[in-house]
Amino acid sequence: MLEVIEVSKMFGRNVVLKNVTFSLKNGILGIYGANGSGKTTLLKIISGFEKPSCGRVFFNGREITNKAPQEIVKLGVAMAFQIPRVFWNLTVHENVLLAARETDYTAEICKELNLEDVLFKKAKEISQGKVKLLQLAMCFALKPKLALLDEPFASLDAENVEVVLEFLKKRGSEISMIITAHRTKILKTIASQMLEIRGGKIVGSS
């Protein structure tokens, strides 16, 4: 499904990332990683909000290297800020609307998710756990083939994060991911692979 073929990114003299390979066939791959070893930055390369220094991106065999988003989506990868990006003077029903075009699916997605109770308030008026399903319930909206999720657990409290693991591992049969994290306990519980980046390297696989 993707490959990523040593994939490097400097920003001026500072190197993000150095010579990242790896694939993914399907499932869950988790890459988890310090504040500032890459791993926001690799996403965005994949989903092409960032072009790489060098490298090579593939997905479904077509490569992907430095199109435009929006050409990536098309092709079924869709992304989900650790920052979130949504549409703050909409009301949570009509960004999700936005993405899935359908009435039934965008209520299924804020059903699953709990966004029901702030279904009719604009993103600006609902709380900041909140807006992180918002973003979420965007990207899948859009039925991608490939989910990338920055920090998807980031800003959460526990009940939250056990809404979303559970919709994750409900979607996992469907759609693949990728997930990052600060750390490995919540992504061992969802991903069938892990990846450890460091300093812009990947330096472990299971």
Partner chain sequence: MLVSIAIRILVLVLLILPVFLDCYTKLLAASALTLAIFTVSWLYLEKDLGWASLGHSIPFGVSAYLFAINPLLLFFSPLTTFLLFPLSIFGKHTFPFASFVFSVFLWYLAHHIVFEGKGGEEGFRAPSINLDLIYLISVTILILSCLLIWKISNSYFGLKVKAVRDDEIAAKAIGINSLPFKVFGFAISCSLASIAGILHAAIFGHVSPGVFSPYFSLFPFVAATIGQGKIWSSILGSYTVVFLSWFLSPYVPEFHYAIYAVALILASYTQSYARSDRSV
Contents of the next structure:
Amino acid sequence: MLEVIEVSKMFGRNVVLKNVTFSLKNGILGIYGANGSGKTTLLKIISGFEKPSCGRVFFNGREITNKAPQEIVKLGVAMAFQIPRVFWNLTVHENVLLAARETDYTAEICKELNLEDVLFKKAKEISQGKVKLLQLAMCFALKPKLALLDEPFASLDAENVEVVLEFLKKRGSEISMIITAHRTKILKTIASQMLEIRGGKIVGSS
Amino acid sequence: MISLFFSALIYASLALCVLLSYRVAKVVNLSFGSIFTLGGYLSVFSLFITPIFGAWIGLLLHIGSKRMDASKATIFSLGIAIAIEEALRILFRVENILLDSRIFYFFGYKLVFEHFLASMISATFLILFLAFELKKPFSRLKLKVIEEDIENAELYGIDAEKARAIVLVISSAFFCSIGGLYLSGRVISPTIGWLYMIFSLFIATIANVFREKAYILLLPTSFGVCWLV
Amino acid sequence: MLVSIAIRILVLVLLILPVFLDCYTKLLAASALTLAIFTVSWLYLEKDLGWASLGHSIPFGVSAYLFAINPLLLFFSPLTTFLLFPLSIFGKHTFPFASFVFSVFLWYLAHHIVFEGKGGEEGFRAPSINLDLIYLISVTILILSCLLIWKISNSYFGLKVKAVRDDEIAAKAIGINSLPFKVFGFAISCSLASIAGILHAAIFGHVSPGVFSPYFSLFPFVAATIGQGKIWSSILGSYTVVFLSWFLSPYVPEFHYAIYAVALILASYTQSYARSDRSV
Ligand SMILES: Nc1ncnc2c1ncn2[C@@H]1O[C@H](COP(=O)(O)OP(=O)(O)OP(=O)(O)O)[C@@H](O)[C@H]1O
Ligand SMILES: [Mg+2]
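Got the form predicted on its own; any chance of the form predicted in complex with its partner chain too?
Below: every chain and molecule of the assembly, starting with the one above.
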């Protein structure tokens, strides 16, 4: 499904990714590593928000290396940011509706992700954890084939971590995912495949 | 040719004021135009009161727009600009006043004395500032930190508020006194200052492209623009 | 709720009443009406797109000039979008001042526009139309433009426009390309402003460089400040500014600038710009 071939990324003279190569057929891929190891940069390159310095990315056999993010989304790759980017002056419902395009599906997803109580509040008025959930809801509302989730468990409380885990397990059968995290404990319970990234290099897989 | 050089000097120093208030005080100060006009009107009474009034308005600007973000502070300065303009209109009911001037000869060139004085003051101002820029590395570093990020500067114990006040007061006083000198010999109306402000804004914008070297390149830029126009 | 209903009724009365009054009042009301359309156009750009323009006199004045030079050029007036839109490269924070400075530049430039021996400081004569007729046209256009904006703003399409306003990157992440929506919003706003400019020219039968002056470029901002950003109260705000300045100008020269100064200073303390900003 996804193939990343020898991707490198430099910011100025700072080399962030070095010849990263991996492929994903199906299921959930977990990527873990320390702060600053390049996880976010890798996901941004796949989703088109950053251009790689060299290397190529293929999705379902089509090259998506230098495509604009809005085109990559249309091919079925959705991204949930580590620092949420949502529409702050629109309500939660409108936010999800924009991604889902239909009301029923919007309601369903909001219910599954525990967003019902804040459905008609503006995004800037809800708590950080709920914003994180909203970001996930928007990502899955797009009905992607591949979801890139950047630290989906950060800044969530124990109960919401369970909610998200449940949600991911349920969708995991039909949607492939790449999930990043610092800690491997939660990741191990859902991922079918794990990669460790250290200093911009893939050093281990299991 | 020589008058071109003089006006380039004047515009360079005006643009320096604009640039400083943009970079240090974080405001696109749109009230400079009206302050300039105010100087012209005040020079009817006396030239020596112009910097005092200018400084007062600078202080008012500083106090009024403390802790505002750039766009709000700029809107505030626009409000002040229009208020000054309206006050002038109410006080001097006659729309147009001709300011008198003295002519003198400089190596055979006919020059307006006030313009000559204005350019000399500008030259001094520029030289003083450049000396400050080049000679005192520590103050320069401070200035740079404030330009980069005002909140960071405060975290490191640099008094950004004071720097802001000084910049606004000095630049307003400077604009006002140059207005008093440079407008002499012309017919003035309450809106005349806009033209000078926009011109110096234009020069400052071009110089701003050069980032760190902007201060040093102001004079050549100003000369180039004046020559083109 | 009661206040907003009262404001709506007051606006309707202000729209209908001048029909029965003398010619002078009707002229005054018609001028306030065109400026109300102008304000509505500005408000759309500010609220739904998030760009606060202080140079909205650019589409207004340019199309008034085009109309005065040749009435057939009226059909080119939506193209004034492409005068204002490029300024958006300056970003939301600098856009207000970039557009303001550009409008002042056009103000000076307009003094030098001469066409077939006419123009310059004097300006151009515009084809003038019967006042009653133009008043009715203006009322219709004001109501239609309010309806249009209300319709767009509440549609799914309008929701996408607002999404682009809030966060362009987030919009890209859900597959919305921001550029067409931005251009669309600017086009709607500029076209309405051009219509207002053309009506203004037709009512006074004359266009002078003054259409680019800060009076017009700041007018919508001031009216919207008085109306606190709500559409009906902003219409009322534009009537207030026009009437006050008309009646008080004999005593205080150019009284509207006094209103402007107060409104601008107050606005810098109360209003918020660049709505997408939120410190995380
Ligand atoms: N826009 C940028 N400009 C310059 N350097 C950048 C930029 N974005 C990221 N970097 C650098 O790239 C490196 C990797 O950053 P990245 O955000 O991908 O790490 P991460 O693995 O996601 O870390 P974290 O666990 O903290 O989220 C960092 O050292 C950072 O300094
Ligand atoms: Mg990260």
